[in-house]
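In the block that follows, a single chain appears as structure tokens, in the form predicted together with the partner chain.
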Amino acid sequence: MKKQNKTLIIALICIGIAAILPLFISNNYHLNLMIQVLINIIIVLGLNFITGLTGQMNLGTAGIFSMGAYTSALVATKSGVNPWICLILAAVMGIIIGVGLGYPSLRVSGVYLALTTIGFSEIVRVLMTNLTDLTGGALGVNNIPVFSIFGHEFRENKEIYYLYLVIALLLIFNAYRIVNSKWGRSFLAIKDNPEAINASGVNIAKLRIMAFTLTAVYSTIAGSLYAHYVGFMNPSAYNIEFSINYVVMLVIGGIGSVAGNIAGAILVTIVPELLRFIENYYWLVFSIITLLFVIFLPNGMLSLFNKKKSMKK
């Protein structure tokens, strides 16, 4: 219990920072930097259940967070549904992602899912870029429309970020939930020992596909969030490279906790822009540090704070 009082104090201080930060922000730049990490911090929470967890690659981030930007972007501006519903249908999207990839790529144990996820994401980006009837092809879909809560219309980068932060924070709190559950530990025994927790009659499949819709409806949560607040979409930054950056995130932070997590995507959003810098040679700097992290720490920064739970093979 008291272990739990500790994590609870603590995340009320998190919360606390950030609900009075942007009271010292001024600079709109900086604003749109936290929204940004708001929307990363939600696909990397998804990312961690069948990556961090169950253990199975997932190189798709790209394609299953454009899908689900798309999907709000078109039904709002073409059909004029409001956001909110907007979002919803989004997450739908998502499910069907999870479960149309995943049952054909988790059935089967093997690396599988990191293949088709590359495939559909490069499909994806080719789909997005070639409909053009439908999707505005390469100039993207433009004036998506805002979020608005009783007429009130979310324009203002403070008001958004307050909004964001409060969906952010439900699906924090849902993905601590599920990581500490039996939903959690079953995801990671599958990760650890898959024989095991069959023959403790669990299909494995089925929860590996689970996991996945899981993933696929967090990023395109977090896809329909970025849409709603850039006000246009557009194909080409949705390449293999963005799916990577959400992979880095999640082993800089630590895989499979929830606040491992969140420091990644903090971090890796952050970071970039205090080492300006270096500019040219910062990917390449940063992509080496990850290297040996996961070669010498593999379980992230938050292995280091947490010494208890060392893993040696």
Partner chain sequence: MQVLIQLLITGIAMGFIYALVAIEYTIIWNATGLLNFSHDKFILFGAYMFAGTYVLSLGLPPVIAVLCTIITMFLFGIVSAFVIFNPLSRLSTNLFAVIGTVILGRIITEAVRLIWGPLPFSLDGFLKGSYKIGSVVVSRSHVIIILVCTLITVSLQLFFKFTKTGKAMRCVSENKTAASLMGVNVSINIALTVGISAVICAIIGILVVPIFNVELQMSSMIGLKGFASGVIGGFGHLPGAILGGILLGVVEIFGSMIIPSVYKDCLSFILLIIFLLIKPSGLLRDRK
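In this text, rigid core is short for the largest set of C-alphas that superpose within 1.5 Å between two forms. Numbering follows the first chain given and starts at 1. What you see is a predicted model, and the numbers here were worked out from it, not measured in a lab. Compared with the form predicted on its own:
Ala18: CA moves less than 2 Å between the two forms after rigid-core fitting. In the core-superposed comparison between the two forms, the C-alpha atom of Ser287 has shifted by at least 2 angstroms. Once both forms are overlaid on the rigid core, the distance between the two CA positions of Tyr112 between the two forms is 2 angstroms or more.
Condition change, the form predicted together with the partner chain to the form predicted on its own:
A lone chain is what you will see next.
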């Protein structure tokens, strides 16, 4: 009970800080960075279900994210559908992708599954580049409408931040409930001892497909939010580096932990920007920092706090 109360207090403090932070920031660049942090948190929370909990390597984030973004953007621009409905359609696309990618995971795993998801992303990127009549090709999709509520359009960065913060909090709460439920424990069991869980009569195939579906839905929702924020989509950015970036966030924060997912997304989004003062060397320095994290903190940032707790005991 004390642990739950402590977790609740920490969560409320973090929400309070997130809520008041824009009040002290007037720079649009910094607000843009904060919005990107929220979108990245959603993606990493989703990736945690399949890679963090079930141990299935997914390097198809770029393809899944872009499918959500393009679904929302194309429906909104070509059909004039309300962006909120487009967001729902993007989530439906996530379910379709999750089931579609979930079935190959029943037959392949490890590096072979990673290659399968990379192949999926490359197919999506090539199609988006070449289907010029539908996607605009390399020129992309322009004039994507913003979200609105009761006629009020969210165009200012502060307004968008608060809207996305509410959506992110709902998805964080949902992820926390799933991770700490019987489903979350079942996902972990697949990674730790698949033979034992299979012998106990649990349907591993159903669980893996469910994990992939949750991952895809979170990523497509994030893609939709991103598309309606920037107002423009181009396929060139959605390559293997895009996908690896989110695996790095997951590893640095702490695999399997919602708090670690949030911490990793914040760190990997903000630190490279803080290092830009060293100009061309900033990415080299950040890569070294990432390598040190992997070597000395293989269980992520949260392992530091866990060590302190165990030392106190």
